[in-house]
Amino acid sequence: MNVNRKILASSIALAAASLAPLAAQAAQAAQAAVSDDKIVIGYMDDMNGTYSDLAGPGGLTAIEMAIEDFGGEVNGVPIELISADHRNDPAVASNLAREWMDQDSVDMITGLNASSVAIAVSKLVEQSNKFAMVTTAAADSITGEHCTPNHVHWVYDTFAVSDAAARAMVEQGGESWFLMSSDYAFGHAMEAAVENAVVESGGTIAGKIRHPFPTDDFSSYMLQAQGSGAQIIGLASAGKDLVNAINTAYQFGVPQGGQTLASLMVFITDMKSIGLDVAQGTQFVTGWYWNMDEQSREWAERFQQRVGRMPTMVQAGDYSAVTHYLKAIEATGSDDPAEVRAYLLENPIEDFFSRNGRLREDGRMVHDMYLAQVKAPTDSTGEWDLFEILATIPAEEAFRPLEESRCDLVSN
């Protein structure tokens, strides 16, 4: 016994010495691959303004811990973060985004809330070559029309948060709707796809208006769709923006009076702020909530003994995405973008985040998502117990279907 264990002790000796030289070679190989021997991470955000508590300095905080927990570097190349305030405008971010590209080496940015921010860094990312992860922004049309080969969407979208629910909100009688949305290329989009799945499912749309980003009154607008008689007031805003928006028709009697809003893009930060009291009941859709299950809870309070409060979708998202990013470059031992994508492509995309996800060819990373409803005071039981998860959406049927796309990298 004593000898076969010396014996197996002396193999595995003469085989690591042996295979030495040529780990050693891999190990040069994979670094020489990487750009400037180091990788660059980007994180633009919103981190002051309408939407910085769903994202912004939380998500800066969410990627640091990804890349603490990958140790800090990559087949021995060490990982660099640098992230600034974009204010959502796209102008300001495409300054910042050709100044890390040619300045400070970045090889990949991600966050970039709002939408129209998203379209147009990721048209500069082709360009230059790089690589962008769009965690923040939710304009479906990232991977429709305006896709690339060097970018992907990774947490959610406007047809996946807004589809579904529409349709269950017209089965269940509210037949009638008035839109009120953000006037830019989210808003835009989320209106397009609830009023396509509100008329297919046998709805009507009574009314639409569109106000500006961001807007802190919105008197005029509420009464316009409080005049509507509709059914259904569908808001297509997010952020302070909803928050807005709900206060106003609580403030206007709009509930009170018989009509029902329904708040398309929902974050946990929102309805905090907005309180149970006014919140619940609330039905939407979320690609992640931190109670979900042990998975979730352990990141999320990680997170929140960092932050001081519980994560949202996007946070969870941003580590997530960063996480397997550097898992590509670390099992390609290249920061190509298109070694990457690829490698992106081949492999399951599974995490506390992600459930049974995967990147289509559109850039579109799906996974299941998830019907949730706002809980009614009595029924919390803490702080931030203000989910309850009704149903999950298959990955497959949660997304816009890849035959519609109108992405040019999909040949359909």
The other form holds:
Amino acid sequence: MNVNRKILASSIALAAASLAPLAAQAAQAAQAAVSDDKIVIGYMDDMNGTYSDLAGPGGLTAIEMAIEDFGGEVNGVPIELISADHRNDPAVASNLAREWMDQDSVDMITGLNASSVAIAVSKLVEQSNKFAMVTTAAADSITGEHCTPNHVHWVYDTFAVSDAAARAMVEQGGESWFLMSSDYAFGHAMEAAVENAVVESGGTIAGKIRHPFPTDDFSSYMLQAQGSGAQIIGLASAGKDLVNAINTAYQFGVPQGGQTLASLMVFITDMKSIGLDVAQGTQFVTGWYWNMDEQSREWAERFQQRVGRMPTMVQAGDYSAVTHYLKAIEATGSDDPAEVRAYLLENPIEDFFSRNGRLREDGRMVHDMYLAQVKAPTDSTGEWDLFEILATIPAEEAFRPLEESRCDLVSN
Amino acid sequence: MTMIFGVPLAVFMGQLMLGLINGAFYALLSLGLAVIFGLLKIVNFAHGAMYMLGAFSALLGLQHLGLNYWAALLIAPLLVAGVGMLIERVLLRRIAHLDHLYGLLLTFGLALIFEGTLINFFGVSGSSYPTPAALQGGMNLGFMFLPTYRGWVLVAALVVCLATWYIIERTRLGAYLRAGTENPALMQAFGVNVPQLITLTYGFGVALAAFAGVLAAPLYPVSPTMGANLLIVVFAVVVIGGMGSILGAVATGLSMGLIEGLTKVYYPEAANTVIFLVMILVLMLRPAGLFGKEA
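For comparison with the form predicted alone, would you give the structure of this protein in the form predicted in complex with the partner chain?
Complete assembly follows, chain above in first position.
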């Protein structure tokens, strides 16, 4: 008993002794402009799973490019980058985020694919007063009821990619809808957004089904959608799940039978995988396309040289988000989240990715979105020549209006 | 319209049909696992990877050599059987005398290596494999539109399952196999080359997985992770049926496909877990599995 107490006492003393210098460092850091004399960016994403092609390792390369283009340092302070695979699991992601912020002095966490992950990590970032830039996750609740002063949402969201598309389809006569969604935060948010848009524009919801995430076999769900007789089958799934769902629909003769598939969240990697034969004619809303103008092409070709394929909108957005984060630190001389956010709120966000972009008080970065269509095989001139941009949706119309926000940072 | 528990009869029948088709896949895969475990006592966690390699061989064969589907159905299993036999000779044989756990870990490691390597080259989204021309289109069964290819999968899988069961349970070769694993020393004394028999059996088991892989290629995107997702379900099927029981693997495979199909109609959110619920129930009530012999 006595020995145990001695050990306990001495280990407490040791722990205290080892913490003391840390406390001193922290006190110093508070005075210095940039904490720890370095900027550490943590990229956390799905590196091997369902979403790894559309974000994953390609996103990491995009961020490396952003840091290199910045010269590897801001105001003489070096920029470090660390990365990890969270396997789309909020628990894994939360542990990583804590470790990064507590032990590795990470200042900003980005990527954050899967909405469940983004929501979990943004709460932790708020507690530790660090910063997060959500690029890959889609749920619009990330800057709705889950908004915090410490994170922003950069590329797109479920509202932006589904609202305008659903309304347009109802207006063109697609009045009855069957919704098939991924059973987690993203699918739920998308389902709500589409249902709202369809009902508001005079359509009806003939049925809904939620499939487990991820799913390989969609035949059962597709059979139910087919049986519903709805004119439009809205697919609120992404990545490999979406590819699977569309392929299954063709096998069961769903589009051939006159029902229209509405793919609401489309990435170039998914359409490449499905192939133009099946995917041609699909209309969707996207935040960016590599071949939309000279600026975009230039960056995309640099990316392709390194990665071997063209970037998706989120990979382009990763570059954009990190670049603007570094610009904010350069201009304010501080990596304090409040100062970074204030800078981003005040300055326009324009680059090869974002047109007419600005950050709103709920943390949503709004920018022009685009209505696009998958090309027919005969119109495609190259391996990655897959989409045609049909129209631009102006930034102010593309995203959920601030008046409807459920974010408590917004003074409604 | 006639309703069954709130679902139209046509939809219900359609789901049963789909469940049967998925069940045929489970049966084919768990059959290979059961053969390998029943005869060699190896818990083959590389089985999913072998299934995936089967599908990939078909895809790459088509893209680079113009190998058509029917040829792939024959060649891919042979190719993968070769890989399997090499693995058995070089790796599994060395740990055969150790606890089952070592074989499990070794094959699990192999599976991760195969998957990781292919992810590196092909990404995870996968590529599609065209449905062979002769099996395109579908037929109207009245209650559903059945794609011809899925009908073919059901028939092909069932025929292979029955043939395997017949070979192992009803022929002289099967008798040798069973005897060779029960009492290798005695069989060796009779002049049977037991180590060779074991290598061939492992090769045959993984060839079944590769065959299932080729069957699956036109249905699901051919991707490096396709086996990993299926493997856990297939293991649950084998446990429910009784480790090593050939009949158990086939019967349980089909019935689990049906149960999963019905869950998708009535409570889709639970479709991925229902088989594991059944597994827990079976393990509690009959630990050796439904068709297993009590140890």
